[in-house]
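Next up: a single chain in structure tokens, the form predicted alone.
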Amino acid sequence: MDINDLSKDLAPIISNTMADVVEVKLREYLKKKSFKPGDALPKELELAEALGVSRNVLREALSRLRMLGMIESKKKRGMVLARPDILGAFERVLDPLIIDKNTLQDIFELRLVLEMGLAELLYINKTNKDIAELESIAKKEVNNDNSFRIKNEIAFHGKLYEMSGNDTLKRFQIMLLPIFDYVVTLEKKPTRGLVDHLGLVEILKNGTVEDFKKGMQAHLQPHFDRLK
């Protein structure tokens, strides 16, 4: 085999940057010391000279980090460790536009197991009021189109996603409202699950978590049998 074809086909292989070396010493290095957020981390010249690359390099691999929400910058303190930011790196990339189906049915099927694992917090945080505004996003449901249907099925879950009182996942579950849009172009006509909203509410109402684990189960049911 001619050897220029092979290297065609076989691109060499580039060794790490120096910006990539340093980010990943400063990953180790926060871990060993062992910051939490809010902690001060060394001056710019100081890590410079102890990692033995130039400020330049240096700042390189920090905006990296300060990108991952992992650092930023306090006045009069210089750089700290931040409270990561754990879903913004997602937020900046998840626009259905650029997904391929694949990666949306990932999402989706995401979506489902959450969704199924949401009992147990809503019955911790559940209020009377939280269950009065999910019966009426509910009851306005009845005999509108498609496009009003799929704004009251975001609304509805979202209210569900509110009241767990987790703030993570009410976050994600707004980064999840494209999928919505993945679920409307999978049907060819609406589909419902055996237990519909005001059925999901009366459990919230008068039933146990088990009660409407089995109730999400049948509500979401038809989305799992398309995934078969």
Contents of the next structure:
Protein chains: 2
Amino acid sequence: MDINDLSKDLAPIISNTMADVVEVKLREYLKKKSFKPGDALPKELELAEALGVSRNVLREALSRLRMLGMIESKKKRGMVLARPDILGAFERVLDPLIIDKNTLQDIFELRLVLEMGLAELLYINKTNKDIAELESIAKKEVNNDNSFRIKNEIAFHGKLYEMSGNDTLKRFQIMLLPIFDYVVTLEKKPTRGLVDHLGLVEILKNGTVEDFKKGMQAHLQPHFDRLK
Amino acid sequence: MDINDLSKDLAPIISNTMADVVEVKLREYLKKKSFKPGDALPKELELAEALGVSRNVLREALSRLRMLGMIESKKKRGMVLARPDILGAFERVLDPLIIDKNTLQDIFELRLVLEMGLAELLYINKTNKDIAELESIAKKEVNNDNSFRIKNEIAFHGKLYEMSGNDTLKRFQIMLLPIFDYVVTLEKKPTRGLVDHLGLVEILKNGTVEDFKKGMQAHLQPHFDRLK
DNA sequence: TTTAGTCTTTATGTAGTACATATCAAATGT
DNA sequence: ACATTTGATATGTACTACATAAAGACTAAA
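Now that we've seen the form predicted alone, could you pull up the form predicted in complex with the DNA?
Whole complex next, starting from this chain.
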């Protein structure tokens, strides 16, 4: 058993700081008291005293919750519980350069999975106006330089997510773009599936959900091939 | 024009605190200097002085990055850049009770999309051992009380994600469970698709990817019906 | 009575000091 | 050469002081 196996079994002891503990306690507190957005929280000094920590430590924990959008605070009004932006936190750590290779690959696959599964939502929500826009994007991309082609590629797939009518999904996709981009550029050879964008538009116009799934599968095939 | 229109046009002024600014600046700094995991950061006092803020403010910002796992710090060694847990941040704000209805719905749909798109990965990575385990899960669920049925439902779909061979995806799914659960229980009537779990297992054994996609679609159909 | 303006109070935001604690590194002793 | 002690140092925690903004009360003018 080499050192690597060992370090997997024996996770390093992470000395929890007070701020870590307080953060958890606060979250538990909010949950237990079933606070709703808009509800006022006790004052900093009260919380600090109740928890038996300095206002300093408490504020470090509060700062974390504030970053996540869980609480908002104004000068005299005090603090109130807010609706966190669930993707905001995610966004902050999504830098291809500091994510390890395995996770990058996982996220790449995640996006492929999303694209493949999008069909149902798409067929539920698509409108003729959407399809027209999508078509105009697809038509622009023929015979252009590479950097423009990539922009257009993003625009096309982005439009697809937008057509799903799911804002969270759309934002999620935008956040994942840098990762996707990074992984794709890692593997030099420009991949081209058997079905291109115009083909997909055509299916959206006249084909069934099943047709579209097959089309998308063919479109992404080169990526899947690489996974095997 | 009533008050509501007004509040849409005029977003409330959010007074950025120093900690907010410093957080951004630190993130930019790490990016610009292209720090890699393991690299040491300057001392707190140096950073505070360079940024022109008190150590207090700086530590609030650092506390945020520490929460996200971007940095780690030990007593005398100083701080080092670390690999953030990309899902850790997400996990912290994923509470069905504080997420607004629209976003809940979005996430519910997101999970449906994932399940639908899973087929390709599944067929790339599935093993006979996996399928056997999946089958044993599916077989357990006949003739049991409701709470057990739900646990088994989770186990089955969880196993599917596990079979994708994508750890991030698997973790992501586990995190999304409470949301999915919450939305499903909101809509009382127990949904039953035309294809049950044993049916899906059967397809995995002998059917094609296409068959499985159709099967999963039929399995989830009740959920999709509700979206329309 | 209503409106405008001022003052007081108060909770958060920021700064600074002091000390505790853990740990590295050098000095010391065996 | 090895074990022990000691000092230096960076983070962790506590406390104090003041700045700032905003709510609420109070006052004066229309």
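Rigid core here is just the name for the largest C-alpha set that superposes within 1.5 Å across the two forms. Keep in mind the model is a prediction, meaning the values are calculated, not measured. Residue numbers count along the first chain shown, from 1.
Relative to the superposed core, Leu58 shifts its CA atom by 2 Å or more between the two forms. Fitting the two forms on the rigid core leaves the C-alpha of Lys170 displaced by under 2 angstroms between the two forms.
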